[in-house]
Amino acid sequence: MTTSDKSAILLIYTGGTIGMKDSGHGLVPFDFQEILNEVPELRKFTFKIDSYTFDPLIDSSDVEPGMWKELARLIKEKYDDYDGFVVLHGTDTMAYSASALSFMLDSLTKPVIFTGSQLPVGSLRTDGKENLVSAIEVASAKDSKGRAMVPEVAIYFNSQLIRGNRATKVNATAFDAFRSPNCPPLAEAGISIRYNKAEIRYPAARTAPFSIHTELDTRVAILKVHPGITCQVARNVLLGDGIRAVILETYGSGNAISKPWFTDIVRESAAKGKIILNITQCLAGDVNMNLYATGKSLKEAGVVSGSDITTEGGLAKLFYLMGEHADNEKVKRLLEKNLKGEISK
């Protein structure tokens, strides 16, 4: 593995804690052109690092699909000028953004690495410096043939590199904020960075032209099954006007309540052509609707298995597929296929 002196990395600052500093009256963003003053370690890299700052900056909680489109277009515009991209992003919605970009960027041969921090980069105990420096190192890493080591959309956080559409935020305060329960890390950083080549997805044809998909259909609702859920709540979501697809967050291996009224609503929703994607509420494991009677009833009603996809990945996949295809039956078929490493089969 090498880090070429000819590498060039574009650092894209969208917002988030990593780019904040204490003004004496609370945290405020600093001018990201001053990043070398905040992280002088970056001067030790022998390749070019340019930066681009979103204007206005986006609080992680305010991230919307329009931001993903802007980010995809920026990467497309700069694609030939850089060997890799590092996206600095707030942690709250980082997994959603990384999932979305994994579907929106096609024939990717260069790394797009999301990172951020739990403490501002200027804080004494910040996790931001290590995350930033290592993310840049990953984005610039090449194999002996000069090809990117990780030509994927990924998240680097707390010494682990995980696939973007497999990540979920699991901790609001600790440095190990993200996990990938159903997919091993793509790399782990210790004294050196160890790449898990068996898990990294490499393009079948590196010569295929890079392209982006910015048509997203966001008519998706999420219904979390819970004890005491009412018929009216289920009807409002599963049969709601303007809703094309519903993510059904179920118990365990894909189970929901067995009361006939619930199954009847699910069946009615599917009969109206709506897409219903079954994703487990559990952090790890997958949906198997052949295991229990309640799961079988959902399958028979027309619900699609999400396998071991995360809610963030499922939402992004639906946005992408529905934006690309008007035929809901085609979308259902594609939901069960592994398109960008988002499921294990």
Given for the second form:
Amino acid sequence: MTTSDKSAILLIYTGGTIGMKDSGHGLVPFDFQEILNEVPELRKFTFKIDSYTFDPLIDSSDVEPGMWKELARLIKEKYDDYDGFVVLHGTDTMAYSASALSFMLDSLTKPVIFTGSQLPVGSLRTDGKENLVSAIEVASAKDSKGRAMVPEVAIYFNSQLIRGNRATKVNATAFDAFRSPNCPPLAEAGISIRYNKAEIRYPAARTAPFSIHTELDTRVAILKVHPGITCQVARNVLLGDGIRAVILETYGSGNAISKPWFTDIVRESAAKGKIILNITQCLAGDVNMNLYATGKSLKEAGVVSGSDITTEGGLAKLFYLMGEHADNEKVKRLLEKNLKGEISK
Ligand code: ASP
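Starting from the form predicted on its own, produce the coordinates for the form predicted in complex with ligand ASP.
Shown next: the complete complex, the earlier chain at its head.
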């Protein structure tokens, strides 16, 4: 593995804690020059690092699909000029944005590495410096044949590189904020960065040229099943106007309430042609609707298994597939396929 002297990296700054300072009324983003001042280590890289700053810079809680489109278009516009891209992003929605980009960028041959931090880069105990420096190293890493080591959308955080569409934020305060519960890390950083080549997805030898998809259909609702859920709540979501798909966050291996009132609503919703995607509330493991009667009734009603996808990954996959296809049956078929490493099978 080499970090080529000829590499050129584009650092895309969208906002987030990494570049924030205390305004007296809470943390607000500061400009990119201040990040450079705080991380003089960046000057030690022997290759070119350019930057692009979003306007306005945002707390990632304000991320909307429009920003993902802007990111995708920017990467497309700059694709031939850089060997890799590092996206500085707030941690709160980083897993959503990385999931979305994984579907929106097609035939990717270059790394797109998201990173951020739990403490601003200007604070003494910041985790931002290591995250940023290592993310750049990953984005510029090439194999002995000069190909990118990680031609994927991934998140680098706290010494781990994980696939973007497998990531979930699990801790609001610890430096170890992200997990990829159903997929091993793509790389781990100690005194050197060890790449897990068996897990990294490499493009086929004759891959189509890089392209982007910016049509997203966001008519998705998420319904978390819980004891005490009322018939009215279930009806409002599963049969609601303007909702094309529902992510049903179920118990354990994909189980929900077996009472007829609930299965009747699910059946009515599916019969109306709505897409219902079953994703487990559990952090790890997968949906198996053949195991329990409570899961079987969902399958019989027409619910699609999300396998071991995360909610963030499932939401992004739905946005993307529904944006591409008007036919809900086609979307359902594609939901069961592994498109970008988002499910294990
Ligand atoms: N609220 C911040 C954001 O997501 C949190 C962070 O960056 O860690 O932008």
